[in-house]
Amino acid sequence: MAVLLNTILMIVVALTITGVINRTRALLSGRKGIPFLQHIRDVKVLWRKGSVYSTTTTTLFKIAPAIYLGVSIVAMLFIPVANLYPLISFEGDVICFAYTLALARLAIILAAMDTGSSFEGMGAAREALYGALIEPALMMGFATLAMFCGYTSFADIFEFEQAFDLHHTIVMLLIAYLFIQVAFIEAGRVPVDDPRTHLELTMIHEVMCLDYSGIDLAMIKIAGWLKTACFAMIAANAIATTCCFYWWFATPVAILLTALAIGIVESTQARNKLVRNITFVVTISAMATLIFFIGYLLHLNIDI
C-alpha cells in the first residue's frame, strides 16, 4: 500500500508542479493566466492527434519518445516520497538514476540527429553539452548523501528522520539548494533555457521536439514533468529529513519549493545568454563539490 501511494503522489508533483510554475508567472506579472490544469489539457488533446513523420527519418526516430517516456517513469519509480518506500530499491540504485536518466537524454538527442536537420543539431549538441556539464553536480550530490547518510540507496538515504543535528541540517539544506538548481537545467527552464522561446539561435531543449507531433509530443512533453518531479522530491526529502518527515509534509515542499523558485526566476530574471550558460552550469558543478567538501569537514566534526 504504501508502495502505491508513493507513486501515485510521485505523478501527482508531476502533474502539479507545472500549473504552478504557471500561476506563480501570473501572479506576478499582474495577469488572469491560463487555467491551472490547461498544459493537461493541451497533452490531452495531443494524445488524440496522430504523428507526421518526415521523409528524412527512420525508426530510431519513431521510437525515441516512448524510450524517453518509458525511461523518465523508471527514474520515478526509484524515488521515495518521504516515509513511503519506492517500488523499485537496490543497493547503489543512485548511480542507476542517473544513468536512467542519461540514456532518456541520449535517446531525444539520437532523434534529433535523425531527422538531418542542422538546425535540430545544433539543438542536440547543447543539450549533449549541457547534460555532460552538470553530471559532476549530480554525481557529487549523490556522493555527500551517500557519504553523509552511509548509504547508496534512495529508500536508505531517506528512510527516517534524523535527530537534530545542526551539521545534518546544514549539508541537507545545501543538497536541497543544489538539486532545485540542477531542476532548472534538467527541465530547460530559465535561467539556461526557455520553453517558450520560438527563436531559432537560442532554443535548446525544444528545437529536438520540433519535428515531433501528436502523441510522440505528448509523450516528450509528460516525460519532462516526471523528470523535474524526481528532483523535487529529493530536494523535497532532504528538506523533510531535518524537520517533518512524512509524505504529507514533503509532497507539497517539493511541490512548492521548485514551482515557486522556477516561476519567481522566469518572472524577474531574463533568460542567460548562450556565452554566459556554460559559466552557469560549471558554477554548479563546483558548488556541488564544494557541498561535498563542507559535508566531509562536517562529518569528521571539523570546525570550519
Contents of the next structure:
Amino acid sequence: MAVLLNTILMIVVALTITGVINRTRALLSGRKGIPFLQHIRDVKVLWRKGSVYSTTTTTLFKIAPAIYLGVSIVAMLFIPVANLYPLISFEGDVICFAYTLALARLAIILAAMDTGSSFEGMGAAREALYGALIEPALMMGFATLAMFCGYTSFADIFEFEQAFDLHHTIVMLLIAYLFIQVAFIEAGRVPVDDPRTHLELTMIHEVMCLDYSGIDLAMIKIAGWLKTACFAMIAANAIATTCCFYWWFATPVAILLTALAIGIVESTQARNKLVRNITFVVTISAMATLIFFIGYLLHLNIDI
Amino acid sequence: MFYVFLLLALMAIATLLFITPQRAKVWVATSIIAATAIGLVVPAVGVLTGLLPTFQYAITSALFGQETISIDSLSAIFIIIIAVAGITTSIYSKGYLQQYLDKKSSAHISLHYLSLVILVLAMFMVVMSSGGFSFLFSWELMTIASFVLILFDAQRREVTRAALTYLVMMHIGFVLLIAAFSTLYAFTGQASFDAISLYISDGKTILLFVLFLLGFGMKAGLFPMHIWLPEAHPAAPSHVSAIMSGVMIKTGVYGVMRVIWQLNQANELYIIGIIILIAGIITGLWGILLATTQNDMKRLLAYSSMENVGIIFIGLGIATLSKASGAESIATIALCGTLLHLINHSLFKSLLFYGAGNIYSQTHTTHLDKLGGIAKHMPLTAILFLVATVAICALPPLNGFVGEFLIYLGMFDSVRDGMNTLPAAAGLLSMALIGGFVVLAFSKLYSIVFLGSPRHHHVAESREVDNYRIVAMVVPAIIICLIGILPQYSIKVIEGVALQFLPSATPILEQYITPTLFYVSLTVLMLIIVIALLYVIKSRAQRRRVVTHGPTWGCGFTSSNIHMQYTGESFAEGVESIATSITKNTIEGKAVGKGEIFPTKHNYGIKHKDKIDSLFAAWWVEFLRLINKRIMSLRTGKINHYILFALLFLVAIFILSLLNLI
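Return one more block: the form predicted together with its partner chain, after the form predicted alone shown previously.
All chains and molecules follow, beginning with the one already shown.
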C-alpha cells in the first residue's frame, strides 16, 4: 500500500511541478497565466498526433524516446516519499539510480546525433559535457548522505525523522540546495538552459529533440518531468528528515520548493552565456565536494 | 627439459605454419590456439568450481633450476580471459587478413600467425608460472611476439616507429622487473612470487613494491608509462590491438595482483593501497580526458584502455587499503568489482577493436571526421559496436555497469562506515568524473562514426563484413549481455580469487554481494521490460497515426549539407577547453578567418597530443644524444683500435684490483 501511494505521489509531483513553475512565472510577470494543467493537455495532443521521421535516422532514433521514458520511470521507482517505501530498494541503489539516468542521457545524445543536424549536434555535445561535469555532484551528494545517515539506499537514508541535531540539519539543508541545483541542470532550466528560447544556437535540451514529433516528443516531455520529480523529491526528503518526516509534508515541499526556485530564477535571472555554463556546472560539482567535506568534519564532530 | 620441449614444440608449430598453404594458415593457428585454450580452460574451470585441486607441475631446467607451473583461481580467471580473446582473435583474423593474403608474401603471413600463436601461449605461460625466471622468460616472449604482431604493416613509417617505441618501453619495464626479481633472489635465495612474502620482514617492502609496480605498470599502461598505448594500438592490425588491449595489458594488472597477494601480511599494505589508488586515479582521469579529445578511433580506444586500467587500479587500491585497515567486507566488494571489471573490459574492448577493424577494412580510415553514417551500411557491426559502447560506458543493463557498481559500492560502504573516508571519497569523485567523461567520449565515437550521414565517399561504398568477423564479435557480445543481466551468477567465477585474497570472504559474498547483485539483476530486467513495453506501445499507437518521412529539420535553413554535421572535433570542443593543460595541440593548415566574407577552400586539422610525449623531446633526450655521439666516435671500425680498447680495459681491471677497489 505504502509502495503504491509512494509511486502515485511521485507521479503527482512530476505532473504538477511544471504547472507551478508556469503559474509562478506568470504571477511574477503580472500575467494571469495559462491553465494549471496546460502542459498535460499539450502532451495529450502530442500523444494523439502522427510523427515525421528524418530519412537520415536509423532505428536507434525511434527506440531512444522509449529508453528515455523507461529509464525515467525506473529511476522514479527508486525514490521514497518521506516515510513511505519505494518499489525498488537495495544496498547501493543510489549508484544504480545515477547510472540508470546516464543511460537516458546516452540514448538521447545518440538519437540527436542520429539526425545529422548540426543544431542537434550542438545540443548533444553540450548535454554530454554538462552531464559529465554534473556526475561528481550527484555522487558526492549521495556519498554525503551515505556518510551522514549510514546507509547506501534511498529508502534507508530517508527512513525516519532524526531528533533535532544542528549538524544534521545543516548538512541536510545543504544537500537539499545541492539537489535543487542539480535539478536545474538536469531539467534544462535557467540559468543553464532556457526551454523557451527562440534561437536554436543557444539551446541545449530543447534542440536535441528538434526532430522529434508526436508521441516521441510526448514521451520525452513526460520523461523530463519524472526526472525533475526525482531530484525534487530527494531535496524535499532531505528537508523533511530535519523537521516533519511525513509524506503529506514532503510532497508539497517537493513541488513548491523546486517549482518556486525554478520559477523565481527564471523570472528574475537571464540565462548564462554558454561559455559560462561550464564554470557554473563545475562550481556545483565543486560545491558538492565541499558539502561532503563539511559533512565529514561535522560527522567527526569537529567544531567549525 | 621443459624448455627444450617448449622450443621443439614452437619449432614444430613454426614449420607447420610455414609449409601450409596461404589460406589454411589461419586454421592451423586457430586450431593450435583453440587446442591449448581448451586444454587449459578445463583445469581452470575445475579449479574455479572447486572440483579440481590447484593444478601444479614442476619443471626443472639446467638454466633456471626448479620451478613450478600452477593454476590457482587467479590464474584460472586470466586463462579463461586469454582463451576467449585468443580464439575470437584468430577467428577474426580470418576475415580481417583476407585482403592482405594476396598482397603479402607467404612468409610474412606465416610469421604473423606464428607470433599470434606464441603471444597466446606466452600469455598462458605468464599467468601460470610462479617462478621468477620462467615468468620473466614468458614475459619477454610475450613482448617479442606482440612486437612482431604490431609490425604487420611495417612499410608504413609510423608503424615501425610505434613498434620501436613499444619495444623500448617494454624493455625498460623488463629491466625493472629483473631488478625486482634479482633483489628477491639476493635477499631470499629464491626468485619467485612466493619469495615476496619472505622479503616482507626486511622493511623495504615499499621499494620492492614500487619496483614491481613500475615494471608491470609499463605493460598495463599506468601514467606516465602509457605513451606506447596510443602509438601501438593504431599501428597494429585490429585483431592484434584487440588482444593486446583486451588481454595483454591485463597481464600487467595480473603481476601487480600477484605481488599484492603475497604482501598480505605486510605492515605497509595500507600505504601500498594508497599508492595503487593514486596511480589509478591519475591514470583514469588522464586517460579519459585524452580519449575524449582524440580524433582517431583507435587512439581513442587506446586511451580508453588506459582509463579502464585506471578504474581497475582504483578498485584494487580500495580493496588493498580496506584489507589493511581490517574492513573485510569492503575489501571483498571492491576486489570483486575489480576482477569483474577486468573480465568485462577484456570483452568489450576486444569487441570495440574488432568493430574498428571492420570499419578500417571497409573505409581504409580510422579518422573520425572522415566517417559517419556507417550504421546504414554495416548494420550488424553497428549493433555489436553499440553493445560494446553501452557496456564500456558502464550503463545498465550490460556488464560494465556491474563491475563498476561493485567498485562504487565498496567506496560508498567505506564512506558509510567511516573507514578510510577520504581515500574512498577521492576514488568516488574521480570515478564519477571518469564515468561522466566516458559517456561523452563514447557517445562522440559512436555518433560520429555510425550515425548521421557519410562524410566521405568510401563510407557510402562500405558493406557489411564477412561472417567470420561477425561470429568473432557475437561471442563477446553474448557474454557481455549475460554478465550484465545475470551478475549474481558471474560473481561465482570470482569467488575463488576473493577467497585467496581474503580467507573470510565467503559469508560476505553469500550474504551481501550475491543478494545485492540479485536486486541489480531484477532492476535491470525491469528496465529492459519497461523499455520494451514502451516501445511496443509506441509502435502500436503509431500504426493508427500518420507517420511520414522527410529530411532532417534544418531550423529554417533549406540547403544544409553533410559537411555541416557536427564533427568529432566540434563535439569535444567543450572538453578541449578543460583538457588544454594536459594536451599539446598541433594545428595543420589554416582555419577560415573571421574577416573572410567569401571563404575559399581551406585545409584545417588539429591534433591533440599527450603532453607527456614532450617529456621525450626534452633537453635530457638531446643531452643523451650528444653523449651518444661522443661515444660513437670511439667506434672507428679499425680492429687495432678495438684491441687497444680491450688492452686498456684489462690494464684498468688489473690496476683497480691491485688497489683493492674491485
